[in-house]
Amino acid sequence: MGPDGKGIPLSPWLAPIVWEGTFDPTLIDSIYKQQNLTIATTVFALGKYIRFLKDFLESAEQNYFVGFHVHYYIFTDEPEQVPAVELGEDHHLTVIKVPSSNRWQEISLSRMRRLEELIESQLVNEADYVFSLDVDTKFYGHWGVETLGRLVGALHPWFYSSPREQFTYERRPESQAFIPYSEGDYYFIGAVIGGLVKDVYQLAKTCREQLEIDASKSIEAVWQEESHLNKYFLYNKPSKLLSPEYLWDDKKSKPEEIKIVRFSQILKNYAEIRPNP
């Protein structure tokens, strides 16, 4: 945030930060239409979060690339359980069976290794840029080609505006994803990661290369693969971040520089949903 209250609309290194006001909608939607983009969207919905998959996907074809070409992944250990929900024109839902796990940490840990394994069996053919998202969300307004960029970050909800020495990177040195109290940018959430297919999936094969070495000597970073994202963007700077409209969190009031809550995560009872603490 600057002096005046509002949201600053670049990063130090000039990469645009996407807030309500900095984009015409309509004059960027007729540029890109031009490039018929395919934009992938992975989606993990293990065990109880399978829940959240109906809102999600009802809600994303409400707001999300509407009247572009968009192809869900869904990721879940119950393929029987996704719901039937009526996807719009050139949108289109894959679902990929995995098993879960009875550690929700390792369902976190999993992802950058399945993201990094679809781009490398599919996308890298089909797709010119991919998202993944939580299933724990829901799309409340736009969210369209303004987020597009080479390697896109989203700041958190509950840290945009403090100090970095607040923020909850992994501090232990041992761990691959350790970022010292006088380093960092921003504090990005990992509910949200996207970009091109090739950016993306280089993140997503750093990030499981440095989540096995910690695994290999016993380590789980604090914020799993969180953790290594935010090291990762600390050393390859997004090209585009997204402001805290694009994932914002029910469980706070909004404030008043955020305009509109596009995307946000749900109240839940993490207690009844995860499979342990």
The other form holds:
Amino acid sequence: MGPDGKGIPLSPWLAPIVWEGTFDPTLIDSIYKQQNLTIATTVFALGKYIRFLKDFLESAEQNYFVGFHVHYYIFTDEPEQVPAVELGEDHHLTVIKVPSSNRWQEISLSRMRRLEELIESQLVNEADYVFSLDVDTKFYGHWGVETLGRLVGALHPWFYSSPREQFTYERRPESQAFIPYSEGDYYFIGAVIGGLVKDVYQLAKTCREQLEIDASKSIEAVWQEESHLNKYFLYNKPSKLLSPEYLWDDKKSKPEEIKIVRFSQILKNYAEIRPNP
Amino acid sequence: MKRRSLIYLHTNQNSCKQIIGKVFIKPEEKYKNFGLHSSPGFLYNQPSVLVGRTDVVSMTPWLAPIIWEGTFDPTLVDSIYKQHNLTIATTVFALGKYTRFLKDFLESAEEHYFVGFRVHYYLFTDQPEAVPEVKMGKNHRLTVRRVPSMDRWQDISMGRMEILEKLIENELASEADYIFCLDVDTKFYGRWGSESLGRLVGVIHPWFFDYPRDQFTYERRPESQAFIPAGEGDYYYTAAAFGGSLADVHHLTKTCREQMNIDAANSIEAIWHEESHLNKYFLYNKPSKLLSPEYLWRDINISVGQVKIIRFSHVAKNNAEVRPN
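Switch over from the form predicted on its own to the form predicted in complex with its partner chain, please.
Now the full complex is given, and it begins with the chain already shown.
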């Protein structure tokens, strides 16, 4: 680790890596406010995952793109369970009903297709940027326009110090998500994907197509769409990376280089909430 | 100019007190954007997330990269940019005695500047016959344009903005993707490549990178269009090198040209001529990428710890001898 406990601010292809201290929030806000942007945000809350929505939305309203136009799209099989959360000015919410599933892997896999369809049918006409976020999470700190970019990935909190051979990429050549041991920049987490609507569309479409090819061969990548996301980001490099501040894990203790936890996976009992093991 | 030894480039400006309303960055979508594609089987070292240079700051507070040696992988960036079949226009002005710098400038450029990429030099001179024969590498070519002589070096310097504006408007749109505008009394000593490409690129002046903003030699008279008050300013940029996309550099050169004309009508000339106007422009139209002083250094014989490689540098010259005034 660097002597002053800081993260590296640039990828080797010169994409900024966003850490506390690398940006001035007031300056960046003022730059982006002039652009009258809309940031769409997709969240999937199926089955028992709906219990996470209240904390997710309430904490988002405290921390997430405050002062900017945000439109949440909540995908759920139980629209009547969506909690009433008071939204700030310029924040809107739309609920989209989707069928239930009895496999969590299946829910995970279908997100790419739903994201692709939502962009095609709506976002392309109404949003500039889109983020796709996991729902079993909570905001603890500022998440703002410093995260905006053409194509944005977040570093997985458990792997950012690991050598690439230990990344949990899909290692079977039979899968479309295959990455050999000699390759790999970072391990990105599937819980956060962002960017311009058209660039996220390309990502979602490609991942969806590759997921379908795998399905037709009865192969499921080791970490589902996260494996495909990592493959995509290896050969279509993000233009901006978010440090693990932007997706932490409440199970993990905070090391020196993480000065602030902004968004984190909360503690949960998988056996209790997943429809299947 | 005597300089104390430099420690590192740091944003010693702790707050961004500036006329926030005037700051502008073009929305990302409108810029001709393309992906950063790389191919399977292309191997390079794994990047580190925690270990790297700690002696320099490599990002501005608005998250524009500041390019220093060690911040990028040259093979990787080249392979990404090579896929886009780019043309980089490069302008240089050599009037009067300045033609004497051309040979070294061009020969060294051919060794170091965008090697392997398509480059079109536009060389503006009042003496086309004085342009030396320099063998161009693959995909590099040179066009000479005659311009009128001028009596004042300041006028030559400032006049560049209008010529650049017109060049972009009239010619480059159909043939170049990026443009760099470089001083000629310079020489390349190290790689200058695709890591420097960006929508709007400024180069940090080699003499000011550790000064507090109130000592930057901005134009300080409110009567000038180039005026920047004390308490404002990010960096002091050099006018000896700047670049970016055609649209952005066109806007820059046009704005500077207009502002210089207003000043001239008011009988005022900014303290550092077009450099003063450039700095004003970059304060309110933030560059999307900055190049460290490696990309425009003082002199090859001067070394400073943090500048680990001198890529492009002024060459020693006797001002009295080469300037028309």
